[in-house]
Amino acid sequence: MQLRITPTIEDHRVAKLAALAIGIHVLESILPSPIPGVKPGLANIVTLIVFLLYGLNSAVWVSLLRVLVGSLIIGTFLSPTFVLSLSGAIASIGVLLIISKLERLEISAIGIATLMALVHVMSQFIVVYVFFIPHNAVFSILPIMMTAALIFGFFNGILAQKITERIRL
């Protein structure tokens, strides 16, 4: 007896959206940054749109595939960069999980993206401190990074909200 596994429509959708997120992730990795480590997180917009349109399960797949495959393409798999990217993605997924459980809480795409960005950065600082640089001086740049996260999260939320509105029309 042969076991046949046929991909579902959702599997195809997740694969296409993950490919989009991976492409953005790879492009973003080659963009110059005025402050080392500061990136706009444009690939996270795809994760948020997937969450808003298709739910938590699809968003988790898109996010984790983006980090895994993106790191393989860029050449950072299992490096500190990969660990930081994965920790940020997991923290952002945690935000989406909490929001999905709070059915009565109405929060905009802007609010969700901002929370995701802030938690993403905070989780990365915790990972850096615990695993790589266990010194309090690490946190001296936290205000700069959190400010960048706040700004990029806000603008990414606006983009996600506008795109989601257009897709729903």
Contents of the next structure:
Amino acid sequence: MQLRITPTIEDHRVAKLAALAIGIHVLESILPSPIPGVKPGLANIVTLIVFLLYGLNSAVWVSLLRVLVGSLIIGTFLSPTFVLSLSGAIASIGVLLIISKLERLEISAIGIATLMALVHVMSQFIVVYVFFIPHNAVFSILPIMMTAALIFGFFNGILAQKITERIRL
Amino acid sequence: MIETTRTDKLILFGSVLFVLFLYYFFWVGSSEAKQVEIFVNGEKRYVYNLAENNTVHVDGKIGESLIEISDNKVRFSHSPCSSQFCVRSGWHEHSGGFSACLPNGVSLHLTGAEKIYDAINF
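Coords for the form predicted in complex with its partner chain, given the form predicted on its own:
Up next: the whole complex, starting with the chain shown before.
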């Protein structure tokens, strides 16, 4: 007996968008940063745009595929980097899940992106504290990282809004 | 044009407040050290309360280090070493803070109410 899997249009779409997110994820990993750990988080823009255009389900797929395949390409699979990447992605998905339940809430890409970025970094610090470095000194750098998250989240939100507008036209 | 809804503005305002609160909470308010442990050649030799101003003379490998405790802060005020890194590292006041004079084998560990690990390595 032969097992046949027929990919739907949605499967194709998820695959293409995940590939785009993975590309950005890998490119971003080679960008130098003045402060270790500070990244613009451009790959998360893809997750957000997918959420706005195609809904939560596709966004979850794109986000988790990006973390998995991205780590395989960079070579960080199952390393602490991967764990942090995954926890950030899961936390961001959590934000999207809550927002998708609150349909009456009028919130644009800018608000969602800011929330996602903050929750992303916050979750990573909790994971670092619980699993890797259980010392209060870890949190000394939290304010700086959260400031970066706030700024990048805001600008990513603007980018996501612009891109979504153009795609919808 | 950038479009923001009222909820967006609320989120942005709340986020800025939250980040400012983090600065206050982690940089200003918390993690004040309660006491300083002075180690000589890796052995804990003295423990001092940071609330009491004091000047401690510690005999190390190459001479006498002077450690000054003042205003809940502690520093190396004099050291016999040539690099003077310990003196230049200045005042320390946060729990988990650390300063050392390697040539003289003297180090300061600041501790708060509870002491936990430095790090776990895999």
